[in-house]
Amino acid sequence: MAQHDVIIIGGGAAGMMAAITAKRRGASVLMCEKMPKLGKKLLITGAGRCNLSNDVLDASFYNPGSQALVRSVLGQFGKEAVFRFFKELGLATYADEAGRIFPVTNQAASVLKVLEMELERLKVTIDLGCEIKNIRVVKNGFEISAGSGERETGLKIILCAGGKSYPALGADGNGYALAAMFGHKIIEPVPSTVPLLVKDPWCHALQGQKLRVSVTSRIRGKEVRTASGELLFTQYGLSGTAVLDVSDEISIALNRDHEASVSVIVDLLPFMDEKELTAELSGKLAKGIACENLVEGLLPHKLSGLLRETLHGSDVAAITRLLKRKEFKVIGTRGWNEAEFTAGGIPVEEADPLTLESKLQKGLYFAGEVLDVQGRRGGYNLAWAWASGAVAGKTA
């Protein structure tokens, strides 16, 4: 049983970055990954294109409670450092109109390949199919035990076991149990960036319909966040980029806080204000256009029938209110198989903001989604994985 300087638990984005960083500074590194291959989840990020980072990268794009820690980590390994790292690996990238950074190949496999090539060049020891069940403190650091009975010892441990989204790709929350062995509290993980469950006749009637809208989350009577983008009506409720972008607080309210008063307000015509819409509808009525045809040319034809069923008469003010502030009560979210990220995990207050070392157990470090850090869509969660992996790998 060999003694390693650093044992990394988890072979995702944060784990690979931590391994490369630690090995480059001369440490002997063992990386343990439960799946038969590294980076399984990385391959599906950015719809298979791998949204590496964002051209505008700072702590304001992360959940409020994590921002002090994120600011410290990004101060050590920020946007330019991520860019340099991948450029040195030979990966060419570009930024789209929204500032999202992608490989020029538009293939996540390209990102994974350059990381694997660097791990191989550095001769990092990788143990695949190795699920860690226990960590205990021993005289010379830590001893880890795998489900197969295998044991290894290391001076330091970096826990990069991820969250709970996409469990088929290896994310089952096992890292939380390992952290809890050392007294760490776990903020209840809930699905994040996830479609919403809504029971509304509109969802059934418009199933499969996509619209460009503005969506605002409303919790306990207070409007929380607004996002513009795509809305997709589904058999179970609402999805699409605009919905995913406001879903984090909704999921926490419903799944963790068991709050009943949760809804989303949809502006179906964000390119017109209420005054403009009122004038448009009034003008059509003045021309003798029937009430059920007022939205023709503004919204898909299916909406005409719904308006006829929802509203009786030609009350322009009521139609305007409905189109600009259609409210859907949210009764739940889809599950882990459809959630892009995890909200919850190890509290950021329990990690040193400069090193990411546990404040409860010397020699234990954290990186990636196992901490209670959630970025918005747009490359922010992968940016956190790279940055936290680099900081933990540098300091462990």
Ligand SMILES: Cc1cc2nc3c(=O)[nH]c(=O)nc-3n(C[C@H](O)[C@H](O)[C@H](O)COP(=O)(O)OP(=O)(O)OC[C@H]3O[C@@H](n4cnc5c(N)ncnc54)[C@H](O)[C@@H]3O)c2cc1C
The other form holds:
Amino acid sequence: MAQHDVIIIGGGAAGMMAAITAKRRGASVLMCEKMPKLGKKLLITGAGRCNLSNDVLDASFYNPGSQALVRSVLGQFGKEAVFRFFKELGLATYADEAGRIFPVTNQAASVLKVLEMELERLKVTIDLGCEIKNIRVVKNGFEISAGSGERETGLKIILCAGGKSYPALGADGNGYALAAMFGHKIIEPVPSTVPLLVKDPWCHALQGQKLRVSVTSRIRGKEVRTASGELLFTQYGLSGTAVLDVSDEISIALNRDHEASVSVIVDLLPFMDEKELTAELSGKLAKGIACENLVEGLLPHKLSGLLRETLHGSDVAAITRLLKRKEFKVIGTRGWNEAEFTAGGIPVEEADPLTLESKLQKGLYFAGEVLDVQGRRGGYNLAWAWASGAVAGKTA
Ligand SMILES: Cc1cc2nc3c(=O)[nH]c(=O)nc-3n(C[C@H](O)[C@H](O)[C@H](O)COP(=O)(O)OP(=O)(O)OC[C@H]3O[C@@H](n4cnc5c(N)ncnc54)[C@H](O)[C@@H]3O)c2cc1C
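Next up, the form predicted in complex with the named molecule. The previous block was the form predicted on its own.
The next block holds the full complex; its first chain is the one shown before.
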């Protein structure tokens, strides 16, 4: 049984960054990863392209409760540091028109490869297929035990075990149990960035149809967040980037707070305001265009039939209202296999914002999705994984 300066639990984005950072400052590092390979989730990020950061990176892109901690961490390892880190590893990147940063190869495998090359160059000890089941405090730091019975000791531990999304790729929430051993409370994890379950005849009728829309979440009668982008009608409800972007608060309301009054309001024609739309529809009616054909040319043909069934007569105000504010009651979300992220986890108040050391257990640190930090889509979650991994790796 060897003694290490730092033991890292989890070989995802945060764990690899923490290992590289700790080893570069001279610590002896052991990284334990339960899967047979490192970075399984990293490979599927950004639909295989890996949106690894964003050109506009600050705490305002994270859940409100986490922003003070995120500000402190990004203040130490922000946008420029992420850029420099990957440049030094030989990874060329570019920003798209929305500021999202990708590798020039457009392959997440390139990101994983340069990280693995650096871990190898630094001779970080990596134990693959090693799931840590228990951590206990011993005289000289901590002793960890794996499912296989293997034990190791380390002065410091960095817990980078991720959240609960896509459990087949490794992170399945067991990291929370490890943190709870030291008295950490766990904010109930719920799927975030996740498609929504909706029972509405429109979803069935328009299944497979994609539209460019604006979506607003409405919880307990209050409009919470608006996002523009794609809406996809599916067999079970609604998906697409605009829906994913408003899904976080919805999932918390439904899955954690058991709130019944949750809906999304879809503006099917965001490029026209109500006045313009009313004028357009009135003009068409005046030309003698039949009511069922009023939206031809503005929306896909399938919608004409639906409008005919939904509305009776040629009430322009009612048609305008429906097209600008079609409300769908949300009855649930899809599960962990379709959620890109986790809302919940270790409360940020229980970690030191400067070092990410546990406030309850000296020598225990956290990084990545295991903490209750959620970034917007657009590279913010990986940016958090890199930044928190670097901060924990620097001090642990
Ligand atoms: C489909 C999808 C697409 C995404 N796309 C993007 C994107 O383009 N941009 C972006 O910013 N974010 C994206 N994300 C989110 C991003 O993947 C996460 O933010 C990031 O991977 C979190 O890193 P992490 O290291 O904290 O956790 P993980 O990457 O989940 O790594 C945790 C690791 O810990 C290991 N582990 C868990 N428990 C133990 C244990 N007990 N012992 C040993 N090992 C353990 C797991 O096997 C896993 O490898 C996406 C997520 C998904 C699911």
